[in-house]
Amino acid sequence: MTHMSSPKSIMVEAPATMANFGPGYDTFGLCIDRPVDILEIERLDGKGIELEVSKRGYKVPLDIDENTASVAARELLRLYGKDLRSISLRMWLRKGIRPGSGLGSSAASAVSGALGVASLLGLKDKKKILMAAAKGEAVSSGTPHLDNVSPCLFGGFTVVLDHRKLDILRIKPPQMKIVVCLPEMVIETAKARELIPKHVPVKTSISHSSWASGVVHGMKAGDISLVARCLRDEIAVPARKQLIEGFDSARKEALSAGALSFSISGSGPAVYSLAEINHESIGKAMVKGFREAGVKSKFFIAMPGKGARAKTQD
């Protein structure tokens, strides 16, 4: 009987995600196909984890106790009971998702670290990979959220049914185009969370339940207009838009250009719209809206993504 040897090197591509998608605060997440983080992991002889960050990407911490990729990798080993003193890894990260953008930057690195090590060692338990990624994400955001790491790991549209039990609902979304606009400002997730109201009126709670149901149904039915109509939020967006200078102006311009919706991705400052036509015009309108407020920005058009992928290097 022939035993396959484990690969010595793995490359992971981990895509951006949009958490709090519409009315699903801390619950809904959508994977998009761009931008991506790229992580290469090589198994070496020796002990410990070495981390290198490419100068061609965005800057992130080099300390393995502060980088979400290395923390997630180490947590994955711990969850599987691997002796950290007997494993040596070299990690090389090219950070393609801007930190503090609202596009799941820290989650992408965390997922790449957990999935990469799991793939390197032939470990396949997705719940443990998810758990390890959430631990890595917590280094950046303060708490182990699943609304970014879930869509990054699984792809498509995800609903966190139970954080404690890691119970995730996975739905394949329609092939819709998402117009994303990223202004040149950084918002810290922890700071943005502090603005969320501790108490919500019953009327608001009812509205969110209705909209959330519409989003889920629209995703399953492939009804883009229904999804767009239900991408509303009266909890997080009103509290957080004050951090995004030019939000109202960009929203007005986007809707005037034909956007069917306008909301904040994650903690922001990235904003996005759904539309069935005129995507380029809507993106340019968003940039114009921010420019009128004295804020530089750029837009891109994304599609739903398939989640993080690990490839053998040798």
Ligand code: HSE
Contents of the next structure:
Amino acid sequence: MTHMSSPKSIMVEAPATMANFGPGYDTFGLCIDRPVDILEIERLDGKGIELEVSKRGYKVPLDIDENTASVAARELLRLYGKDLRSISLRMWLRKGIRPGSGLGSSAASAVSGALGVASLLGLKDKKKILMAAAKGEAVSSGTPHLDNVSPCLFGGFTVVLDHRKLDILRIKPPQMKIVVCLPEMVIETAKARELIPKHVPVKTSISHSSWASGVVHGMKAGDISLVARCLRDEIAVPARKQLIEGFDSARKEALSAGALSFSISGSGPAVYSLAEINHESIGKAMVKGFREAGVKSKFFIAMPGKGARAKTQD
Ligand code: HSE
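Now show me the form predicted in complex with L-homoserine (HSE), since the one above was the form predicted on its own.
Shown next: the complete complex, the earlier chain at its head.
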């Protein structure tokens, strides 16, 4: 953005993300191009933050201490040492990403809050924006983890190398189609995190190192079938699939329809597959699999996304 004075209002579009992405629990994340959250922020004269949530989107808390967008916005101001009493903001949020879906809903709102305020005030430090977004996301997930906020902010595929130092590796993924299926159920990330084992056998750790290396190499080399072959997980998926009624039957149907992989996005319940062909048929097969288990679901086909974008409104 190139403007001489600060704009009065900003619109941010923040996309969905798929955390863990196979073997990278709390480490890997992929930005996808849909769905998105939209946040408008306007600077007013007065004090404090006003928050409004569009009726056309999903419902989220309106309390500014509980909404991930307003918490992230406030944290960004705090990190820059801005006096909160001298700044007044009106925030209008339209939630396009269903909360509790496993598609980085709280992270997208948090990134939109932090990036929106930063853009409004001409603040550009990406690490501070990331830190503020992580703080915002933690309001909903219980603990700060960066594998949704990083790909949402930077776009593409990201690897959290060190979460304390906010050291993030950014990789441009190949143009691949991802079949995503969202069953009609909600999973709370904090609860799903309680199921993760505290310790894993060395054998599991070795397998995860191998698969994680394959995913990173495949992403860099544009080798979609290698990425798909390595989208495996013996830590989070086995512990969490019990939360997703119909997981096994959706998996079976997806693989029979030609999917090269099947995994949980973030803490679920969204599941996804990579494939070179037959994406529509694979999506329908997943829906059929869930239906056989008595669960309604919808599928869509996504591509890797470019990350959150802020646009000046005036
Ligand atoms: N890595 C986090 C988890 C992502 O799986 O709990 C939550 O969206």
